[in-house]
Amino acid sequence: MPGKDVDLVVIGAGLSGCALVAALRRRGWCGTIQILEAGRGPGGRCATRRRRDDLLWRLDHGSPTLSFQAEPSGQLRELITSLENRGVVRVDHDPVVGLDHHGDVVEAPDHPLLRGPRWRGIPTMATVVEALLADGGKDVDACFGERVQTLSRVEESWVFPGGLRAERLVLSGTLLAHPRSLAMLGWQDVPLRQAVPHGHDPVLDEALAWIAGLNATIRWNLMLEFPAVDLDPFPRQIWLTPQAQQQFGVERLVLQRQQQGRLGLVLHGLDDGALITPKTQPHLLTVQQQRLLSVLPELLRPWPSLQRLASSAHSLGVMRWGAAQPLDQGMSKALQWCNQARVGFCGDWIAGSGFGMAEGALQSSIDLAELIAP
């Protein structure tokens, strides 16, 4: 972690970090910025896997789309339209089925990322994050592989391990400031309220309030590789019902095309309320692994082709996704920016109606960056 004094930190390389450098630029903030990302780099559930074995090979492991409950308007239709423009986005007309508890093709369930419009990152959902952190200049540096799991505050600043020091510190995310990343990473209490005592910002204090109220999603999303197969055109997502999902344990499959007639396919899980620590978690991804590819065939019968090809798919891993769900009135905005601790928020779980919910990210990184940057 680099040694330096910045105007501000955000932790999480994600849609709402980098869309908040973008939106801080807009409004002609001049900080010095400094982006931490346990990642190997930026998307958060954006991302898209890489191989290092195959440099063609390019799969969106986590949201496929960014979805809207309704059309943006204001900032938000600017953000999209300049998205649009310079070709980094288009809208999502991939066709979308759902499957039925008996494995039978039906209308695609009523779902909050399906009501509204949707775009589709070209060529992949991570050139969306780029672009928006390549908006915020050269005064923005992001460091990725720094997972932080402590926060100080020593002289009204913040202070991170290596010397790095900020004046103000913007969370992406929840997990340091949730009561539930106690246990998945075997804290004794929540860092944030570890560095800001009760009672130093009443803001603060009321945030923290709010987002201890926040439910946990978590989903763990099985990447496979599929051979060359003769399948066009094939739908883009299957969304399972509600009962189909209460049965399989899957929420989804996100099919997308390669090079050379292959196939990438993500399966969604669904959690199933197993305690997630730091010494559960690997035995976790295992098993979730196994019990994805054991209801894999029976979710595909629909497509025979695809189908038989199942037992030959090349497993690339578990990617474990979690968030907070947002409730229903949402974050007030002006507990987005806590002043006297000098700390803000951004991020789907802010607001919005569902676990990946692009149009609450990038709003209220728009929100924030006008408390920042008024």
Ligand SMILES: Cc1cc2nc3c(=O)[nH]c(=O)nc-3n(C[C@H](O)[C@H](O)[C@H](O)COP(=O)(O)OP(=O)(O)OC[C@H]3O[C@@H](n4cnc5c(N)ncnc54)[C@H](O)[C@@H]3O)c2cc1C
Contents of the next structure:
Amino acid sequence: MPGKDVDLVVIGAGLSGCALVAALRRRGWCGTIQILEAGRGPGGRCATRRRRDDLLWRLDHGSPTLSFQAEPSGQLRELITSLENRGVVRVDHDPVVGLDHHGDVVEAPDHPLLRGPRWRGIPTMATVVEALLADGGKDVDACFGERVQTLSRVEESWVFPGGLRAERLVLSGTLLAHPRSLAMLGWQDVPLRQAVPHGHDPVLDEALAWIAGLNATIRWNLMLEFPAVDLDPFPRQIWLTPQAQQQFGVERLVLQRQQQGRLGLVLHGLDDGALITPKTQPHLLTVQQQRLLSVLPELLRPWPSLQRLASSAHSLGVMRWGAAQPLDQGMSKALQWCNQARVGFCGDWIAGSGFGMAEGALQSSIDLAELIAP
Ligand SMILES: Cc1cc2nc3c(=O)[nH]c(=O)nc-3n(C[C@H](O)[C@H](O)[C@H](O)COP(=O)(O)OP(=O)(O)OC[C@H]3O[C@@H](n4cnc5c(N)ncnc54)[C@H](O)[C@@H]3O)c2cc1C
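For comparison with the form predicted on its own, would you give the structure of this protein in the form predicted in complex with this ligand?
Below is the entire complex, every chain and molecule, led by the chain shown above.
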């Protein structure tokens, strides 16, 4: 990590982290920003999987779209329009169908992610975060492959191993603030709690208490390569009805055309609650891959040309997604910026329209930018 002083460190280059950078610049804030991201590139849950053995391959293995509850307005509308005008996103009209527990095609089930308008990254979802990051300009430095494990504050500054110091800190995920990281990563204490003792910032104390109560949702996404196949009509998403989800342990299938007519397919697998630790994860990934491959032929029954190819589909492995997902309401916006400790939060888990989805991630960043740069 670079040894330097910056005005702001943002942990996480997902949709909200990158949107924060863009929103700060739109407000004319010209401070220096260092982004620290655990992944190999920007994107987080809106990332696109590439392959070393196939340079043309692009698969949106997390979120396939930016979903909104309703038509965006205000600054959110301005952001989407700016992305549309630059050709970064387009409205997603691609067919979404439902699949019931008999394995029959039905209308897509009612789900918050499908109710309102949706936008899609062009050509992939990663393009969206890349564009937002680029809006930050030259005073944004992004460091990838950098998983922050500890946080500390020294004389009113945030200090990182290697000598990086920052006046302000923003966490775009909850990993460093949530007790679930302790079991999952074998940590002793919640890093943000270690850095700021109880009582120093009452807003932070309240935020940490709220975050501790947040549930984590896990998805096991199996990525598959299919040879060229004719599919007409071509469903972009196949959503299982609630009963079918229970039966198959799968939320949906997402299809994405590749070069030379090939097809990328992502099975969004549901979690069964097994304890995930650094020790159990490799085994769980294998178990989930086998489980998802075994239900695939049944799920593809309404698409015989695809079903015939199921056994020859090439597995590109399973991606485990973990996210704190508020079911009823997100964390209050009043807790988004903790002024005493100079730490803030953005992400799809903050209250507001569209929390738990891309809309919420974007809106939370617009809101936080207003607090940092009033
Ligand atoms: C399988 C799946 C399907 C989805 N489908 C849809 C959909 O159809 N429509 C929709 O609108 N939304 C969907 N979503 C939700 C959508 O992806 C999220 O709302 C959005 O991407 C959240 O962005 P974020 O920046 O808040 O979080 P994230 O994308 O999780 O970003 C957080 C970033 O922080 C990084 N990070 C975390 N901790 C550390 C650390 N300690 N050190 C360094 N880096 C760290 C992570 O690597 C990550 O890149 C889906 C999500 C998943 C997982």
